[in-house]
Every structure is written in C-alpha cells, then in structure tokens.
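Read the single chain below, which is given as structure tokens and is the form predicted alone.
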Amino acid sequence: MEFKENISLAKYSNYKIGGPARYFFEAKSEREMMWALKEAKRRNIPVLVIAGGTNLLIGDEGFEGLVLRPMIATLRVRGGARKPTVEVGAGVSVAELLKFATKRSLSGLEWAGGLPGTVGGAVRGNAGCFGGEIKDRIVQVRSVDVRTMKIVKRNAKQCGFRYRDSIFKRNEKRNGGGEVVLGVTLRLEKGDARAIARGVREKIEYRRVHQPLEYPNIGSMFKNVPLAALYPKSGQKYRMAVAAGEISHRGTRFSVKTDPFPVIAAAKLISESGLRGVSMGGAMISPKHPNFIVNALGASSWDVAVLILLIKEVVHRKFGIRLEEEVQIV
C-alpha cells in the first residue's frame, strides 16, 4: 500500500472545486484505514477525509497533507424478520443503501430519496430533510480514534446528533484529528417494496424540481434558522408561530416548517434579501433555489467564498439573522 501524490481534488468534489492534495488514499477496508491513519501519524501530516465530496467547500490551494478517503462498501441485512437492521459501510453511498433497502423491502429511509454523498457522511452531519434524519435510525456507529487508533463504537445517543451536527463532527476541532467513521448499523422495519420505491422517487422528484441539479453543487449552503433563534420557547409568540405556521419578521412573511423542529427557510431569507441571481466570477446563487451556491462556469473556491460572505452579510443587516454554514470549509 502507498498513498498517491498531488492528486486533483477537484474530480473528487460534486463542486468540480478543488486544488491537489499533496497525498492521497482511498481505503477500501478498515485495515487499509488503520494503516493510512498510522502512516500519516508517522509522517506527521494532517489528514483530511472526504467522502462523496457533497457539504464540502474544498479550497484551490489544495491540501498540504493526507486526503483520505473512506471506500469500505459493507452492505448486508443482519436480525430477523421482524426487527432487521442493516450494516452499512462508510463509502457506501445514500443511493446505494437506499436501492438495497428497496430490493428487500426494508422501510425508514425513503425521505433520503435523492441525497448525494455517502453514509458516513450522512452520519458525520446528521444528514436530514422532509422530516427525516439520519439519526433516527442508528443503532450503533463504529469510528476509529485518530489520536489512540483505537476503534470506538457508539449507540445513537452516544453520538451526540443535533441538528445537522454530530460527536464526530464536533470531534473534529480536537488536536490530533477526531474520529473516521468506518461503519454503522441502521435499524429499518419490513415495508412494501412497491411503496418504498414510490416514497424514495417521490423525494428524487422533488429535488429534480427544486433544486439546481443542472450544474455543480454542494447541497444546501446554510441550515435553516430554528424558530427559536427570534422567539423563547416558553414564550407565547413561538407557540402561536408554530401553530399558525407562519410568522411576520420585519415586515416579510416566513412559513414555519418542521425540519425536525420549527425553523424558517434560509432559502427565503437569502430569496427575500434580492440576492437570487448574483454572483462571484463563476460561481452564482441559484435563482432556483437560493440556498445553493452552484459552479456555473468553471468557479474557483474564492468566488464561492465571497458569495458566502455576502449572503451571511445582506441577510444579517435586512434581518438581524446571522445564518450558519452547513457545508464544511477546507
């Protein structure tokens, strides 16, 4: 085994943005794992993991370190009948896991119809949407201790999910690397295998819709804003914003969505401050969706970064918001 050398990250990236990294590795099992995260600690270098190369802003400089990523392609059904559950390697991807489940008619997972990138980052940031989120399902997610390269397993409470966010995630910050996903295991319940495709195409329809497929992109850019950023929760007017499904907020209307608790839209933020359309060199926030910062022509990491700095900066100034990046900055 050896790690390749100034290696594109741009073909790695759903962004088509990227500069070389310096090593690159992708692991197709755990003991290729152990021995990449071992080999980068003997060097002394950083180590980067990427995944499907979705939520991820990677800058054109590239990294001066180890790029890793994760390939372990587990997939197999485990318990009975009645309480199946499913082992998912971390490269497997959300497409994958959900084709497999609808071959054997295993249910929980339709609202992921559509979601690019793999299950370890889906696990990483608490992947949600339509009501849904990863960490209803976990039953136990294995991950590899950068700094001990000891294996650490976990329950879902053990992982400390919140919105979009996760131990692993949070773990990052740490001095010697955090953690690596390397699997996890997924409870489900037995379905209609009819229905289960019908739910998991409903989701993929709506995004073809809805979002801006057509062109390069890295999902949403910001989370959406709970309700409770601009009202108590034991206050009166969150309750009847919640109940009324809608609430007035300098003078625009916002709807009040379940995603999994009430928030408004960063999307209509970002729609209602007039930036549909503008844009940076080659990058441009979608007209379709504002929420999506999409590679229009050939953009550079520095033209998505300014639109991001202008987003966060009209959005606070019309309404004393402060929106939080979903997507992961390299």
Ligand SMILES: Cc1cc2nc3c(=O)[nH]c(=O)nc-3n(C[C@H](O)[C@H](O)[C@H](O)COP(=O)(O)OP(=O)(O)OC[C@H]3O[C@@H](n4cnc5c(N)ncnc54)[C@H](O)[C@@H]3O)c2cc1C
Second form
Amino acid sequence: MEFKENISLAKYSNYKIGGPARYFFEAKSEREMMWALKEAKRRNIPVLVIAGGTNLLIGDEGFEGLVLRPMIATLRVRGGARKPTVEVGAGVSVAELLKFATKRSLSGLEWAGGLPGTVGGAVRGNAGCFGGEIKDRIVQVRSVDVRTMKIVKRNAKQCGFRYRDSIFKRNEKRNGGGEVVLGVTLRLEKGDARAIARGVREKIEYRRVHQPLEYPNIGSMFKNVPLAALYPKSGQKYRMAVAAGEISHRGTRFSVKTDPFPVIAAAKLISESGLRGVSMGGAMISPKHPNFIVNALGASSWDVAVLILLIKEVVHRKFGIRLEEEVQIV
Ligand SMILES: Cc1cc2nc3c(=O)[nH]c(=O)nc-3n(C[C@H](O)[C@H](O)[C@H](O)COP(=O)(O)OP(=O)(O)OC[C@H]3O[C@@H](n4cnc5c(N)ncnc54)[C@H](O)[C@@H]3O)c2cc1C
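Please supply the corresponding structure for the form predicted together with the ligand (the preceding block corresponds to the form predicted alone).
So here's everything in the complex, that chain up top.
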C-alpha cells in the first residue's frame, strides 16, 4: 500500500473545483484505513477526509497533507423480517443504499431519494431533507479516533446529533484530529417495494425540477434560519408565526416551514436581497435555487468564496440576519 502524490482534487469534488492533494489514498477496508491513518501519523501530516465531495468547497491551493477517501463498501442485512437492520460501510453512496433497500423491500429512507454523497458523509453532517434525518435510523456508528487510533462504537444518542451536526463534526474542532466514520448500522422496516421505489422517485424528481443539477454544485450553501433567531421561542410572536406558517420581516413575507424545526428559507432571503443570477468569474448564484452557487463556467474556489461573502453581507444589511454556511470550506 502506498499514497499517491499530487492528485487533483477537482475530480473528487462534485463542484469540479479544487487544487492538488500532496498525498492521496482510497481506503477500501478498515484495515487499509488504519494503515493510512497510522502512516499519516508517522509522517506527521494532516488528514482531510473527502468522500462524495458533495458538501465541500476545496481551496484552489489544494491540501498539503493526506486526502483520505473512505471506500468501505459493506452492505448487508441483519436481523429477521421483523427487525431488519442494515450494515453499511462509510463509502457506500446513499443512492446505492437506497437501491439495496428498495430491492429488499426495506422502508425508512425514502426521504433520502436524490441525496448525493456517501453514508459516512451523511452521518457526520446528520443529512436530512423532506422531514427525514439520518439520525432517526441509526442503531450504531463505528468510527476511528484519529488521535488515539481506537475504534469507537456509539448508539444514536451518543452521536449527539443536531441539525446538520453530530459529535463527529464537533470533535474535528475539539481535539484537532477528529474521527473517521467507518460504518453504520441502520434500523429499517419491511415495506412494499413498489411504494418505496415511488417514494424515492418522487424526491429525485422534486430535486430535478427545483435544484440546478445541470451545473456542478455542492447543494445548499447556507443553513435555513431558525425562527428562534428572530423571535424568542417562548414568546407569542413565535407561536403565532408557527401557527400562521408565515411572518413578515422588514416588509417581506416569508413562509415558515418545519424542517425539522421552524425555519425561514435561506434561498428566499437571498432572492429577496436581489442576488439571483449574480455571478463572479465562473461562479453564479443560481436563478433556479438561489441558495445554490453553481460552477457555471470553470469557477475557482475564490470565485465561490467571493459570492459567499457577498450574500452574507447583503442579506445582513437588508434583513439583519447572519447566514451560516452549511457546506465545509477547506
Ligand atoms: C445537489 C445537492 C443536494 C443536496 N441536498 C442535501 C439535502 O437535501 N440535505 C442535506 O443534508 N445535504 C444535502 N446536500 C449536501 C451533501 O449531499 C450531504 O452533506 C452529504 O451527506 C455529504 O456527503 P459526502 O460523502 O459527499 O461528504 P463530503 O462532501 O465528501 O464531505 C463532507 C464533510 O464530511 C466529512 N466526511 C465525509 N465522510 C466522512 C467519514 N466517513 N468520516 C468522517 N468525516 C467524513 C468530510 O471530511 C467533510 O468535512 C446536497 C448536496 C448536493 C450536491
């Protein structure tokens, strides 16, 4: 086993943006993953995990360390028909998992239809949409602590899931090394294969119609804004806004949707700030879905970063709201 050197990361980014990795390794098993992490430690180089690359803005200068790609592809059903669980390797794509579950009439993940990326990435960011979140299906997550090289097993509660957040994400900042998710056990239910397939298809179709999938992109740039950021949760205004399903803020009407708690859409804030279609270099704020910044024409990471700053500044000036990035910037 050996690291590859000077590999362009644009190829591994859904955005088609990113400079070179000094070292690069695809780990097809837990054994290979442990070897790569130990080797990085021995050489004293930093490690960056890139999986599906669907939530990452990679810098034009690349990464001066080891880029590690979890490719662990385990996919098997356990338990009987009454309590089926699925063991999934971190490198399995959500699309593959959905195909596998549909074929075996296993229900519970239909909300994830069209969700790009891998299962490991979804767990780390507690991916969610259409009222579902990966946390609701977790029985156990296996990870390796990069600092101690110990395998850690956690149940859903111990993973500390929050909105687009988990202990794995928080630990990256806390202990400077973080953890790599190796595999997950999910709890599913027996269902009707045709109904499951339809549920998945509907979500894929919704995304095709509403999202600018015709361009390289990394999904929603910003998190939706919790209603609690505008009104105190215990107050009457908050309750009235939830009941009415809308609010008026600085002269603009916003729908309040529950996903998974009351929020107003970042896309609407960006649109009402007059930023639809604004571009910088090869990057453009999508006219179709303004919370997406698409790579319209050979954009650089810098082009995207400028648009991120512009959106944050204009939305703050107009609405007094500070948007928070949903994507990871490296
Ligand atoms: C068109 C489009 C639509 C999207 N829609 C949604 C949506 O509806 N809801 C939603 O939640 N997200 C959405 N996303 C964002 C993205 O799909 C998810 O965040 C996805 O779960 C990321 O997985 P990934 O494998 O691509 O991770 P990557 O982009 O490769 O990595 C993201 C982060 O996770 C870390 N990571 C990845 N794998 C592991 C691992 N095994 N162990 C530890 N850390 C790891 C990386 O280091 C990085 O910090 C969308 C993206 C696109 C392009």
